[in-house]
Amino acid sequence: MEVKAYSDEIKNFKGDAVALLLYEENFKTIGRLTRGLANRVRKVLETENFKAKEGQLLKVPTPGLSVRVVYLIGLGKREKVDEDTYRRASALLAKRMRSDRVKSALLITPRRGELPRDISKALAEGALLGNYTFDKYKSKKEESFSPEELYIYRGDEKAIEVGKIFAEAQNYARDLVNEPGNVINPITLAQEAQKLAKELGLECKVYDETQLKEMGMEALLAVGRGSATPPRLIHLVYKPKKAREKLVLVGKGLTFDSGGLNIKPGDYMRNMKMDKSGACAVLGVMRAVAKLKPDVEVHGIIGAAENMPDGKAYRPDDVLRAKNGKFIEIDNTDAEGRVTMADTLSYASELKPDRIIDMATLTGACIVALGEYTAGLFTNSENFAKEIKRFAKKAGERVWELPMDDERLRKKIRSQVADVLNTGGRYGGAITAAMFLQEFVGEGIDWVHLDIAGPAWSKEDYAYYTKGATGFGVRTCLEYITKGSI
């Protein structure tokens, strides 16, 4: 679907539908329609219990008039409306256009004059995120319908373009996560990164199992040892002429997680293609960065592996040497993501960045603590955490900071035979997992870990998401990189 600004008079619009966003119990915007459309809408409102509460949508058929339908969409109480309210409203419109097979629509907000950049951007993001579908493997393509055009009345064209780049990056990540394990494995994920780099002018280096051994990445190699497909380390780079900051993004890239020798029950193995969500989010961010060209040097690091059980698989009680020289005792092979990230975070730290953000579907404990819609945030830098929380709010992605200062919990990952144990037990599991990761972050580097296990995958349709991969984290990182200013 194309999203564009519309600057002509409303009466001259020749598409299929007009959509009005309305504040709760404030219908003044209806008066901006042509007299025929306004009269028709008011007549229908007399018999409908429509209050314009957030999420309410009323469809008003208008046969014989300039458009065939008018949509009224509630924003809720004016004082509570923010960027994400507009994002959710345009997503709702896009989903309804798809179900009603409406090709084109003009979206009108209750604001007068030219739309602010942030609202224009949010509306574009919501429309494209809400219109997302993954139907690659459906044979009957003729049943699928996608709207062709959404025009934003008096929208800011540059901001709309940025919103499109943000949303397309997130949808790209969703596509990759939704791909099954027989399509995306460590090798094909690396090939996708190389393809992305070639198309967009990024640097890309992929390290195979022989090189990983030479580099001392025993932890990543061990996790992937039980699979017929060997692991890969992927390193993407964007370098501007003059950078104000050097940032490294690290993504967990488990293309499928069976649990290894500590094998998961069948119900818990289902949808484990989503265990690569952090890696796919990193690729999505790099895709957008290459187009936006910010003044930040950005590196994307992915440790890609498949955790499978066979005679070569790593075992409980194994001791592995990570790239930074620390030894890891394995308690549970199903706590494999943090083991792969021990090496990738060590590698990232060697790049001497100012800051590191890692994204990982790391722990079920984080879902227990925060639910399915909120990511856990862990950090060694209070100021960095404040920035990420601010930009996550701007992106409409929920994060909540969990503590890293409980030394009694930290004792849970002490090993009797090695430097660190790869699990700390059931209680406080998201925190002890983050403490484990911190062991592999270099001194003096500001670091934020996002445990996206809950919001990376949705079991339901809501807001601008459908069932399946969400691409969570992509827009938060982009907002941080651009400082919300593009």
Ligand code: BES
The other form holds:
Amino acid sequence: MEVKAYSDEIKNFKGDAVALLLYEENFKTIGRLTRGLANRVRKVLETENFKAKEGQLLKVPTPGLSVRVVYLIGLGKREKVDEDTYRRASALLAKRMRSDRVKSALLITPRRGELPRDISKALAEGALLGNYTFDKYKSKKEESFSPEELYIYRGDEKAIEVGKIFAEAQNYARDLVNEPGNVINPITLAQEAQKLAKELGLECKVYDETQLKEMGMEALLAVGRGSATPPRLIHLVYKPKKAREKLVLVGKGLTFDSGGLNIKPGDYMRNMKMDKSGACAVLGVMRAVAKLKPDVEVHGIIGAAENMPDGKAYRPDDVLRAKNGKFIEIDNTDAEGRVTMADTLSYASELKPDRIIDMATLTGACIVALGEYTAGLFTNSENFAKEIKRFAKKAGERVWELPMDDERLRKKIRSQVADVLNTGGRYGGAITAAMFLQEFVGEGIDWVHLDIAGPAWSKEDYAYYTKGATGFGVRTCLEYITKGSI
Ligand code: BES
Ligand code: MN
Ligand code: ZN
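Show the same protein again, this time as the form predicted in complex with the ligand rather than the form predicted on its own.
Below is the entire complex, every chain and molecule, led by the chain shown above.
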């Protein structure tokens, strides 16, 4: 679907549909329609229970008039409307255009004058997110229909472009996450990163198992040892001429998590192709960064591995030396993400960045704590966390900070035989996982850890999401990197 700005008069629009976004308080903008359309809409409103509540959509067929359908879409109460309301509203429209087989539409907001850039961007982004499907393995393609054009009335062209780049980055991440473990394994994920880098002019280094051994990354190697496909370390770089900050993004890249020898029961193993969501979010961000060219040096680090049970697999009781020299005792092979990230966070720290953001589908405990729609946020720097929370809000991605100052809880990851134990028991499991990661973050580096186990994957269709991968984290990172200045 193409998203474009529209600056002509509404009455000159030649397409299938007009969509009006409306506040609950007033439907005055209906008056912007041509008389014929407005009359028709008013007539239908007399009998329909449309209140313009957020998420409400009313389809008004207008046969014989300048367009064949008018959509009324509720934004809810005016004072509650924010950027994400627009993102959700245009996603709702795109989804509806898909199911109604509407090729083109003009989207009109209740705002007067030229649309602000952030709203133009959110509308374009929402539409492209809402139009997403993953159907490459469906043989019967004729069932699917994709709308062709969405015009945004008085939209800002440049901001629409940025919205497209944001959305494409997320949809790219979603595509990769949705690919199953027999297609994306550590090696093919690394190839994908190289392909991306080549296309977009990023630097990309991939380290294989021999090199990982030389580099002292025993933890990442151990997690991948039970798999027929060996681990890879992926390092992407975007470097502007003059950077105001050096940022490293680290993504958990378990292309499949069976649990290893501590094997997961079937129900829990299902969908564990999504355990690479952090890694794919990093690739999505790098893709957008290469196009947006911000004044921040951005590194993307991924430890790719597959956690499988096997005669060669790592075991409970094993002791592993991570890249920063710390020894890890394995309590449970299913707490593998943090083990791989011990090495990738150590590697990231050696790059001496100002800041690190990591994204990981790390713990089921985080989903228990916060629900499926909110990521856990953990930090060693309240200032950095404050910024990330602000940009997450702008991005419409829910994050909630969990504490790292419980020193009694921290003792749960003490090991009898090594420096640190890879699990801390049932209670506070998301926190002890974050505390484990902290052991591998270098001194003086501001760090935010996002546990995206819940929101990375959706079991429902809602807002701009469909069932499956969401690309969670991409928007927050991009908002942070571009500082909301688009
Ligand atoms: N990848 C899982 C966490 C996860 C669970 C992500 C559900 C998405 C949905 C992680 O590797 C894991 O298995 N964690 C264990 C840790 C436990 C063994 C301490 C968990 O959460 O049960
Ligand atoms: Mn696991
Ligand atoms: Zn995992």
